[in-house]
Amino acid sequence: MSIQEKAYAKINISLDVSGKRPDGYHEMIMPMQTVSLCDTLTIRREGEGIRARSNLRYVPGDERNLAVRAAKRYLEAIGEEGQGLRIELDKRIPVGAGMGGGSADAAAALRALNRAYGDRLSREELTALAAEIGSDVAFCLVGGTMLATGRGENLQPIAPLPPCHIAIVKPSFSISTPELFNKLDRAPIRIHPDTTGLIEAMEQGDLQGVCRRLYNVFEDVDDRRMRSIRQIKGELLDGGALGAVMTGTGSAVFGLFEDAEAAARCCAKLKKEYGFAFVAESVGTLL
């Protein structure tokens, strides 16, 4: 057996936190979009146990890797535990960017293995399994454009982003998700995004209306790195983006462009400055 699957990144078109739950998680409200930036997974039946190997040396190969964890849980769910698997990860989604790279890899492992084993789990069973593995894994499994609520596992289809080009920039630093949540808990959220208005603008195909409502509550956290985030947003806007916002807990920032050439020019400039820049497109549902 040798199977290959693309693991597509996600962006948060906006991100709101409505409170902290008794279980310690936060209530999230996130219109999310799958984008064309992706890793590639190749899974082979080989040896004993489940291990991963990546083109990035610092990516773990054991159960700290969500793709390994997903493969293990899938085999347990279909009663095939104990089989040896090797997962090759060609990583292109930047790590620590807020783009769900690890979750995307886990989701791709679930899709690939379910196909290889004859669709033994239904879409609903696979989605439930994904939600157990990580908060963003269910969205990365299904893909497309969704309103994610709860921890991120409750998914409701919404209208896709209007046609545009998505310029993604990641500075050299990454941001710890637990650290940013801790900082968010220590100060009240002053401004919440207009999620309803954003979704209505998407339904109407109104790109400018969408761009006016791009907002991420984490950008208001008292963290010195947000100065760099604001600088990147400014440079994207100066380069022709109609709107720009940080995705997830960062540190990647994206801008939405009507003009493909402007997006490419802006990315080429910012890649020299920040090290990573990529022009992506929206991707539809994956499952």
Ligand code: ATP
The other form holds:
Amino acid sequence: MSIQEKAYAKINISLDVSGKRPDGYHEMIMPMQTVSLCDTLTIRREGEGIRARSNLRYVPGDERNLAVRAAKRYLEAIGEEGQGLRIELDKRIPVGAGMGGGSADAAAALRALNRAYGDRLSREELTALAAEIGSDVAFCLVGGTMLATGRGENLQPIAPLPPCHIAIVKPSFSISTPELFNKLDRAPIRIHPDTTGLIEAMEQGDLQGVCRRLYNVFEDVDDRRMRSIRQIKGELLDGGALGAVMTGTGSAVFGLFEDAEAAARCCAKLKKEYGFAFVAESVGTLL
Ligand code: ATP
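Starting from the form predicted alone above, please write out the structure of the form predicted in complex with the named molecule.
Zooming out: every chain and molecule, the one shown earlier first.
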């Protein structure tokens, strides 16, 4: 057995936090979109245990790797826990970027294994397994364009992003998700995005309307790195983006362009400056 699967990154078109739950999790409101930037997984049946190897040496190969955890849970769920698996990860999604790289790999492992084992789990069973592995894994499993709420595991289909080119830029620093949530908890959120208006603009195919409503509550936390984030957003807008916003808890920022050439030109410039830049397109449902 040798199976390949693409693990597509996500962006948060906007991100709101409406409160904190008694269990400590935050209530999220996130219109999300799958984008064409992706890792590639190759899974082979081999040896004992489940291990991953990747082209990035700092990505763990043991159970700290979400793809390994997903594969283990999958084999347990179908009663094949004795199987040995090797997962090769060709990582293209930047790590610690708010693009759900680890979650995408976990979701891709679930899709690939379910295919290889003859669809032994239903779509509902697979989604439930995904949600147990991590908050963003359920979205990464199904993909497309969804309004994710709760911890991010409640998914409701919404209209896709109007046609546009998505220039993604990541500065050399990464941002830890728990650290940013802690900072968010220290002060009240002053501004919330207009999620309803954003979804309506998407339904109408109104890219300008979407771009006016891009907003992420994490950009307003007291963290000096947000100065760099604002700087990158400014450069994307100067380069012709109609709107720009940070995705997830950063540190990647994306800008939406109507014009493909302007997106490519801006991306080439920002790649020299920040190290990572990529023009992606929207991707539809994966499962
Ligand atoms: P999110 O948007 O879900 O917060 P992120 O894009 O900020 O995620 P990831 O790229 O998923 O962050 O990586 C965060 C951490 O997860 C890394 O420090 C890494 O050690 C760990 N990790 C576990 N599995 C993977 C994986 N398959 N690929 C990359 N990182 C992984």
